[in-house]
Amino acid sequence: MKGRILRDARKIFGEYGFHGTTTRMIAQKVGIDISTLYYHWGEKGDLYEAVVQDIFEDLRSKLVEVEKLIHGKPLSDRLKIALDIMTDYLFDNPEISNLTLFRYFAKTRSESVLEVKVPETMGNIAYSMGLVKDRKSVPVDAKIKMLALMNSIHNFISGESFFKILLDVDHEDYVKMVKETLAFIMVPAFGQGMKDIKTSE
């Protein structure tokens, strides 16, 4: 039951954000009384924090999986494979992008243990992409490049309904175009970034 509540809460919070979601909406989605929801998760804020942490752990696990797949391949191949897999994964789980944007761009954002974990994840991504040689020592310029990459993907996912109307395409074509566009922009950009690192060494 606790897991069912968490799974459905992810979808509801991902669609409506923290303030737009009520415990009644979550309980109704799960098919339980509000008292049952409170019994398992306490207040709405406690459930929301659990959802955010659950999403972060899922995302971190997926990135570890991708890193294993791309390890040792040429940089352009690593980028293309990583972008392809992560874009599919986030389109399948849009609440991750939605909640990431809700969480980090809302003025009412509260402090969280994730503020400690996110830089570690960014370091792992920077290392996988070949921007740094040490995943524990990531300079600010590499972090901002990671943010550009992550925000590009999240915005395409979260803005799908609006962007599809602008482009007049269906979901399948939109996903294909997003992947092609991300590869078109990011693969040469990160490839140049790696050349710059080698040149400065």
Given for the second form:
2 protein chains.
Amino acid sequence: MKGRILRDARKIFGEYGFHGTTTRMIAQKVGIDISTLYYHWGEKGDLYEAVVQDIFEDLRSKLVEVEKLIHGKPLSDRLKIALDIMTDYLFDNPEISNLTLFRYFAKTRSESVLEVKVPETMGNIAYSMGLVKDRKSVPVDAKIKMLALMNSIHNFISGESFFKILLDVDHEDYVKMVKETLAFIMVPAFGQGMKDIKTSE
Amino acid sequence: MKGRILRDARKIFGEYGFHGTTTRMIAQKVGIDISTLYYHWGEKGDLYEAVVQDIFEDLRSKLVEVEKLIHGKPLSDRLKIALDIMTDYLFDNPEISNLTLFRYFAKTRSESVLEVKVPETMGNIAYSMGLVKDRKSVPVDAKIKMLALMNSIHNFISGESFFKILLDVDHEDYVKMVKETLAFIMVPAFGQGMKDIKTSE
DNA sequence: AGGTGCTTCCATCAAGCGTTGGAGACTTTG
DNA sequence: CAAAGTCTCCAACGCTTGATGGAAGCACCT
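Pass me the form predicted in complex with the DNA as well; I've looked at the form predicted alone already.
Full assembly next; the chain just shown is listed first.
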């Protein structure tokens, strides 16, 4: 039950954000009384924290999976494959993108432990992309590039409902266009700008 | 007074989003009673619509200004200048980025007339970037590229408070890094991928 | 059968929300 | 000077919110 609540809370929080979500909405989605929800998770903020923690872990383990998959391949292949897999994964779990962006852009009320772990993750992505040689000491300019990369994907996932109407395409075409656009932008940038580092491998 | 309310409402809505903002917060910021606010603007949703409309017009007129400035210049210069000016402008008016992203990513409750005007704007950007030759008939793949471009900027503006801590830099360095990163990613992409169109000018 | 611990629901609370009515104050008009 | 109009605030409304206390159900052990 505790897990079921967490799973449904993810979706609701992801759609409406922290303020836009009410505990009653979550309880209704699960099909239980609100007091049952409070029994298992305590206050709303605690549940939210747990949800954020949860999606963060999911995202991180997915990134590890991708890293193993692309290891050893040439740079532009690595990037294309990673983009492809991550895009598919996030389209299947849009709450991850939604909540990540919510966390970035909406006013934070209480600083959590999570914020320390995000840079670490960005460093890991930079490493598996071959942008840096040492996982431990990642320069800020590499981190901010990975941030831009990740956010571009998140944007397209979270904005789907809006952008789909705007571009007047269906889901299938939208997914295809997103992948093409991401490749169009990212491959030249990271392919070219990184050649100096690449040759030293 | 009506204008003063609009100006302050922009900031509050931009920081906390629609649900995160209360009419009392806005009134307090302006320094008036809530009923005065209601006297001038009616219900919260109407004020919010007005705010969104307002920032949209601001953004559009700024884009027109940029278009005039870069007209006739070679492509990579156009892009660099446009990025530079828009980044500075949005750092000065972060509510524009905040509200734009909020509108894209948070659940919409009532479809507005605005949504029809956004694709038109994206088409105009694509035109002034030299991506398309005809302002009237802009293909979807050009629009989605402009969307990606604009969103990348918005992301860095809206996420500043979060990313600044994450990267452990101050405002000045952050702005510098953002500009470098945007140029790093966008210039190769649009410089290379667009050469075929460029030559036909 | 009775007790114990865990889980669920009903009823309810105080606080905060969006919103409104009405009474004053100040300016403009006759 | 009075009347009309414009603006502002105080007080309050009904409703939704996050949150809780207590009773009922259920499985398990003795």
